[in-house]
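One chain is shown next in structure tokens, namely the form predicted alone.
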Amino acid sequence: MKKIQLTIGVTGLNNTDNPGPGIPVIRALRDSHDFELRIIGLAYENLEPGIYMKDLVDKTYQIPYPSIGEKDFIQRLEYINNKENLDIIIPNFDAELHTFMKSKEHLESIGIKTYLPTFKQFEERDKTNLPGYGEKYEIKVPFSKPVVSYADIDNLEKNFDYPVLVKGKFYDAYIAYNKEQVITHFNKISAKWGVPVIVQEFIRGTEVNMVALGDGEGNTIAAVPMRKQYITDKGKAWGGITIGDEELLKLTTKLIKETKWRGGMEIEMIKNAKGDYYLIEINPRIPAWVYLAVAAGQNIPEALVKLALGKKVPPFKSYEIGKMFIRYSYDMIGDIAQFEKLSMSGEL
């Protein structure tokens, strides 16, 4: 069968100790037997490692942060599209999704498809709304409060026992064992991601995550659960293994059916010693460990592309239990000329 030729833009090319999903998404797409792809990297910083991975990324363009303004952001995408004729863009950062969702119709008018949650789905699962989300969909959620000032921190002991989790509205999560550590983490997170910062009850147990894909009609196209084997100080999985967890699969299927979730998602849970599941957060996009799901038999990025093209995608029926991933550092060698070219022209 002849392969479909596509040009796909992908963000999230950073691959540091807080890795973006862009590189594993591209690896998954390169594994596709149905598509012949030209991959266009969309980078916010000129030292994102994916920029320099020539075997994965065909060309990279630097783009402005969405916070600079929707108009400038979209104008840059229009410039790139005029040169590359993008068919699809896969955004991989929480902080950029709002702009992409808002610009959906305009992007479609210039030929660029996306496959993202609706505004309602995106806002409903926001960390600040998580307690209400848990109540609505009958899922246990740790008690949490938004914090916007030192005065809020002074009042935390009325509602919490230490330790607590201190989380950014987009990224970063730290354990705090006393008020002073809460203040330290609050300052660090708010300086980077703004307020509110979320303080959440700390649940002791095993971290289990789910990567899933919904078709927007209530059907679960893909779902693979993973238990974290090694966790960094930023709470990121540096190693994990696919598990057979029927309860977690049922919970995910129920959630996607009731919310009619559209697009990729990551569900982060804690399973305590009693076997109870607590929803920690829902990330509204494909996670950085998605290639584990691909190795286990469910190529989620490829399925997302097919959904974006309007194709009917049959749900995956199974996955391989016991597949494991371990991240590692790798010194990639480049040349200062590459860095200079990207810095000067915004293209490489």
The other form holds:
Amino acid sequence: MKKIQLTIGVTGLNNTDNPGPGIPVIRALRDSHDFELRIIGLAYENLEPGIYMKDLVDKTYQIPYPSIGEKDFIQRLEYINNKENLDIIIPNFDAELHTFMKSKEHLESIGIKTYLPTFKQFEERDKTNLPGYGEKYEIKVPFSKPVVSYADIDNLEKNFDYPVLVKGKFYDAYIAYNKEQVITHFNKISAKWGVPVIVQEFIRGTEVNMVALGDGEGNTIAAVPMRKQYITDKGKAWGGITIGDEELLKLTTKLIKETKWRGGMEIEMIKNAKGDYYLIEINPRIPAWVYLAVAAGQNIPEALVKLALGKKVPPFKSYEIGKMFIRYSYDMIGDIAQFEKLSMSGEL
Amino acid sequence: MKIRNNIAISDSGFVFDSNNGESFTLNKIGLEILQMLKNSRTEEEITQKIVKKYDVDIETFEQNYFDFVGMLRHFNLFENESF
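In place of the form predicted alone, the structure of the form predicted in complex with the partner chain is requested.
And the full complex, kicking off with our chain again.
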């Protein structure tokens, strides 16, 4: 079969101890037998490791943070598109998704496809809306409250017992055992991600995660559950294993059916000692551990690209249980000339 | 008292609970007992077999067996007893 030639832009090349999904997504796409790819890295920082991984990323362009303004952000993408003729962009950061969703039609008009959730889907699963989400879709969620000021923190003890989780709107979560720790974490998180900061009931149990892909019509195209086996101090999985959790699969299928979810997603849940599942959060994009799903038999990034191209993708029927991933750190050797080129021209 | 179907027991003594990703290691006798439980052997049958095969009296074995089964229960390896 003739391979489809594609140029795909990918963000999230920060393959650090708090990894972005970019590199695993690219690795998955490179595994595809159906594509002949040119991968364009889109990087926010000069030292995102993926920029220097030349066997995976053909060329990288620096892009401005979306917070600089949509116009400048899009202008930069247009510049890149003029040079590279991008077919698809796969954004991998929560914080940039809003801009990509807003610019969907404009990007399409210049020939760039995306495969993202709708605004409604994106907004209703926002951490600050989780209680309403749980109620609407009949899924248990931990009690949570958005906090925007010290005054809100003073009122917390009426609603919570310690410990609690203090979470950023997009990233970061810390456990707090008293009010002073809540204030410390609030300051740290709000300085980085702004407000609201979310304070959430701490549910004791086992964290189980699901990577899934919805086709926007209510069908679950892919779904692979994983249990973290080794967790970093940032709460990220450094090792994990695919599990055969039927209940979690049922919950995922139900959620995707009812929300008609479009695109990749990560569902994070805690299973407590009674066997009840609590929805902790839904990340509206492919997670960094997606390559485990590929190894287990479901190449989710490949399926997402096919959906973005308007192809019909049949749902995956199975995956291998007991597949494991173990991350490692590795010192790549670069040269100051590469860093110079990227810093001065914004391209490498 | 039956071991759940999705508990994989390897001949090496490695046990994998595919429902939650937990794994355990067993010594030779632990493995023998777990395999007998998986094959729906009764406590009496298991006791007879072990006491006959190894140098142990019934009382000591039953005490250890009770502890072992308690541990299996704690890790939710039995059918209909999990959560």
